[in-house]
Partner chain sequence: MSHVVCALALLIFTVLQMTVFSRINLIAGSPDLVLLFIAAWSLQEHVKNAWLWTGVFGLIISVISAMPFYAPLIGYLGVVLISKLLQRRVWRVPILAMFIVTLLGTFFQQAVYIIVLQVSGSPISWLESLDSVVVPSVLLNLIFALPIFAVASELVSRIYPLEVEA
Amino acid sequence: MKFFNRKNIQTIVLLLVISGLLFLAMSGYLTPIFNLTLNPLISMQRWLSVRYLSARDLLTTPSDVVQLRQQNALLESQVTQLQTQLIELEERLGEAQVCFALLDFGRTNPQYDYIAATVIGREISPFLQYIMIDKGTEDGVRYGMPVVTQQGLVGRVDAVIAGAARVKLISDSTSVVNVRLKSAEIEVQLQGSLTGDIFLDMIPLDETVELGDVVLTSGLGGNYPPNIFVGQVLSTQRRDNAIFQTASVQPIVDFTAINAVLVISNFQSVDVSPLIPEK
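Can I see the structure of just this one chain, in the form predicted on its own?
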């Protein structure tokens, strides 16, 4: 009778109830009840979670924005530095390429001595065609010395001081160069103009000048060495009652983009003007 006292009966009933609940839960009979009681709790937890995240973002965003702005400014500064370095490297590469080209020209024409110079100025007047270089009498540059690039003829030294010189381009209106046409084997004069264009003059009417014909210095007149590339024939013109024909020439050198030149220092020009009859 002691075994079936009230306390033991309560324990047995509690175990039976728990066992029954476990059985019902595992069988799925209590799922609707669980959903009914837990869904409000889950919804409340979700609502609290969203509000918490929003509040946290609101409190932490200002500091994050400041950090992002600082990082952005740092990255922009680094990009600017890299762009500057890239421009400097491109300029150095361009200078090196020009130097190698000038050196190659000197190697292919070893009969001359050269003074390498950098272009430091250009004539601003549209009617004058000059450039200034950074070499003068202290470097061995003298009046009348021919000036070339790796491509071809540029002009002559027109004025010189101790540390600089002025070069008259072959495109100047006062420039006259004795040249020859390679295919036609005729010798004519190349002249500049106020517009900077160059053309051939004094071409006999019975001579056939072909488009694209190569123009080289002839060496006549004593102002320039022979066989320096000048340009190519673009077109020819015949005027009524004229005793000569003319031809437009495309210069091989882009005079607006010259950065470095070679001054031929051992060419001895000859002044033949006293031998030319006065007009």
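Can you now output the form predicted in complex with its partner chain? The one shown was the form predicted on its own.
The next block holds one chain only.
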């Protein structure tokens, strides 16, 4: 009967009490008691924690402001860098779009060889309509080569040096291009003017020119290849007692905003001036 001694009985009773308490706690019967005892403890802990955090914030805020300012400055500099990168990428995108457009023109006119060039300047005198491009004899550019964009005819090379060339635009007052009207099937001359406007001259009076008619190069005269888009007829003018009528043309190329051009390198312009009888 050694097992039922006093010590073992105390242990068994203790285990039974603990088991009973656990059973009651797990069954939820002791929740009111727990709430009664724990709630004041939690409230006190919350109060203490809030006061501690407030005190800590009060003591550590100055260093946080400095840190925040540093982070702000860092982020602002990053924003500035990103904005700069964005502008650069937008510029590159614009250049790429121009290149793609020029490439499209080359694909649609595969019979010609092209030299792509960037416009680097314009004529100083306002009386003349010329542009400077960054390709010259070293790149294969020669005098008289036609110059186009993805949209249409620009002009022809007027002067060339090793690394650059000067292009006379078709809007120059001394420029004359032989063109044809697509629907009217007539061949006329396109002339530039002092103001940069272009117009058709020498149109016979009996010909009917429709507004919006497409103007293409005719290839006559040997200066330009045929069938390059020039523009559309904007309006016609008939003067009393005049032998011919004229027509204003809306150029397809915006000459004030040309950034890149294509020089047609395999077109041989023909100098017909020796065939013109001297006056």
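Positions refer to the first chain, counted from 1. Small disclaimer: the values here were computed from a predicted structure and weren't measured. Rigid core (definition): largest C-alpha set, two forms, superposition within 1.5 Å.
> Spell out whether the Cα of L205 moves at least 2 Å between these two forms when the two forms are superposed on their rigid core.
No; that C-alpha moves by less than 2 Å between these two forms.
> Taking 2 Å as the cut-off, check whether the CA of S248 shifts that much or more between these two forms after a rigid core fit.
It does not reach a 2 Å shift.
> So that I can tell if S49 moves, could you say whether its C-alpha shifts by at least 2 Å between these two forms after the core superposition?
Yes, its C-alpha moves 2 Å or more.
> After superposition on the rigid core, what is the displacement of the C-alpha atom of L14 between these two forms, in Å?
Value for L14 between these two forms: 38.9 Å of C-alpha shift.
> What is the Cα shift of P126 between these two forms once the core is superposed, in angstrom?
Spelling it out: core superposed, C-alpha of P126 shifted, distance 2.3 Å.
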